[in-house]
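Encoded as structure tokens, the following chain is the form predicted alone, with no partner shown.
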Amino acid sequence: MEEALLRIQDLHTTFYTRDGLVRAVDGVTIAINAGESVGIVGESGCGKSMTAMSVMGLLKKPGKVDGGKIFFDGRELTAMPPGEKRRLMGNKISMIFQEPMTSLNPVITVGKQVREALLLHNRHMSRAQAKERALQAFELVGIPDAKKRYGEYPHQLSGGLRQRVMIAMAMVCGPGLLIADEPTTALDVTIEAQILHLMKDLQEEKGTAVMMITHNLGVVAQFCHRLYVMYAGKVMESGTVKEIFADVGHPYTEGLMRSVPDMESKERLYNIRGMVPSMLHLPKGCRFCPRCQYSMARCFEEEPEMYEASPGHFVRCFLYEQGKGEEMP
């Protein structure tokens, strides 16, 4: 089997707070191949962004990676010296953040911010060469009048243009992996469609792998090859988008699917009963069982493993323990 470009293996990310331990990421295993788009979905607080932050090394105290391994292109990031890891981030691995207004420096022009990303990772490049590359990147992501926009500040740009600047900054060094954390949340549906189309074109042209973190299953359907569904710090279901959408495995994924608005239906919008549990006080057994319509007595006592519902389609649910697949090794 081809070695994955990014391989997250049994990752544990914990926040050591005054009130107790918050296991934001609890034994997550994810693989992304070169040139592949992989979606990570789940409700707020399920550990999606913390998984991305763990990969990028952007965790702040009291949070830290205290278990598992992260490999990129065969190199172990979790054992890499800080200086070497900094040279990798933003160069071979880039990230688009959820809100560009808080990610861009408000007192530096957007052109200079993209130029500095180039100069940081290309020490033999002159400022003039970096500016030319930055302008090319602006044109590539569809920023009109690139030379004028180069000298403007973030507050002078619309939300869609700021997000295009973020994509230009993330792509300008030619990364092998792009992590997109809710890249279209703050945009209207028309601009969202443009940004997704742009990202797909760039991915196909450059062969970049994408980790797409989102709440939007519509984005997953049109953009991603494979999908991981997370809940309370764990992966509950994984497989190809086609397989999961055609034959939903986990009750939580079923609830997410049923919660998608249907403009033709007159029925009241479905919502998953109950609330996401506090990460300080997780339920015993399956973390989803207090909200699950199929829960059994066993679910409240034991935590299920991942079972193979069909080839390549894994579900963390006791419903698949017998007769529907074998336990994943």
Second form
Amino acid sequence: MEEALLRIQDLHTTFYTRDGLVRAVDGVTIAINAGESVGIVGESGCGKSMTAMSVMGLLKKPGKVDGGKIFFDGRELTAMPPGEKRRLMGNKISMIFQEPMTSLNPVITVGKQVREALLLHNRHMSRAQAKERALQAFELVGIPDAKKRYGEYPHQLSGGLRQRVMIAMAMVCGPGLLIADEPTTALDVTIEAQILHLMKDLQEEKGTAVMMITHNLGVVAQFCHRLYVMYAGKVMESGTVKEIFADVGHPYTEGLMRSVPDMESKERLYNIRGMVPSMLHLPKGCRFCPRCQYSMARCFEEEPEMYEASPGHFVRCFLYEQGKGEEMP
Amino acid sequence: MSGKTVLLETRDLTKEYPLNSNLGIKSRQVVHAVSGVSFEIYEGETLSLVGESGCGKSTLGRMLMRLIEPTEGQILFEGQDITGYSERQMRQVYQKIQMIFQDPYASLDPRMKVGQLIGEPLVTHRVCKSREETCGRVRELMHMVGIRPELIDRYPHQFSGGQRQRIGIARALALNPRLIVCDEPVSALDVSIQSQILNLLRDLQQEFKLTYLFISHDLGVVHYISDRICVMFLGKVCEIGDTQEIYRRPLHPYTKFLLQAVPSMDPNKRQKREQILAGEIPSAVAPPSGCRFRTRCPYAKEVCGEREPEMKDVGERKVACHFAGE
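Right, the form predicted alone is done; let's see the coordinates for the form predicted together with the partner chain.
Now the full complex is given, and it begins with the chain already shown.
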């Protein structure tokens, strides 16, 4: 098999808090191929954002990567000197966030911010060239009246336009990988649809791989090729979107899917009982077992590995130890 | 539904905010937050206000509670015009209308214990005669919303978001209200918790014959919880009618695009480009002339800019579009 563009191998990210160690990311392995869009799904606190922050090297104290390796384009990010890593970030790997207002500088015009990103990574580019490229990027992401908007400040733009500026900034250097952390969560649904389509167009046109972090299964179904489902710091299930949505594996994923009201049936919604465990006191054995409707005695004692349910579809659940075999009870 | 009684009614309810200039001088411009909204809420039903941010759904919800004073129009509760009620008169009304808020972190006083929080409405309205009675009622309420009564002496920060929302619901239920205004009650919650709260709200409604005005931007949630929906765009009502019928066959173009924009959980049903609404929400300071949706509407004709569409009856439904029902 070809070497993946991004390979996260057994990543451990720990927060050293006063109350104890919080293993926000606890042995996560993820691979993203060039040009592929991969969804990372889970509820708040499952470690999906921290995985991305670990890749970007944006972890804040008391968080620290203390195990595992991250490879990008065959090079090990985790062993790279800071200067070299900085040249890669924002250039070959870029990231967009949920709330564009907090990631844009409020006192610099949006045009200048995009231009700066270009100049930072292209030493030999003149200011005029950079402006030209930034304007092209504005047009590419569908900002109407790009020339006028170029000289405006973030607060003068709507949420949707700000997110377009962020995407322009992220894409202007032609990255191989775009990490999008809940990029449409703060947006209205008609604007969300616009932004998702824009991202999909750019991805297909430029061949950029996208790591889409979201809690919205609909966004994954619409946008991604493959997905990873995370729960309490671990990947519980991975596979293609088509496969998982048609034949869900892990009881947690199943619960998530059945909890979402689907605009068709009014039947009583399924509830995953209980709530997400505290990361300070994780249950023994499988971390989902206290909430799982299929849990067996064994689940409370041993931790399951990722078992291959069908080719390319992995599930961290004892029910799949012998492949898919029998149907779930 | 036949023989249904109207619990609450609004007539041409309008809220305009004067726009302050940077120097604090009032300018003549106003923000048209809600413009001439009329609807009825029937007893025992759930009516949802749906729309994107800035459509005026929250302002409307707050006006019903008189937390925001309407600029014009009337609110009738149980047939009485409460628009001009004094604060004292409103106290009577508040026993019958309660509210649940979006952010369970911001809406509970962090220095009060759960028991005090839930008991507060009982105390202010002097419903219970003794401390024991109050305490008993609080425990009963906690049980109803699914919080263990032993936790009565805990503080809000010791609870998760879902549990806090349950506390907010218990508070709202304390006075046996008839109508509960739910302002985005599940938007801040994770999906697995969201479904628990939605089921709780539905159970409580059946048990206590509650009426809900449910404000939400999430069309999946709205479909699940409501009997009827009222779709709003930029301070105006586009369409009111039965939930199932509207989802099956939306008559207003905005409703249609809103429903199409929701990312489907079916990966084989990918959204097509022509299903996406272009453009942005226009400014509420200078809304477009005529129909407020016309600048984004792909079907807009000349008449849409000239005349404002009136609410038309199309079957059981009301639609504000010149071409509805054609």
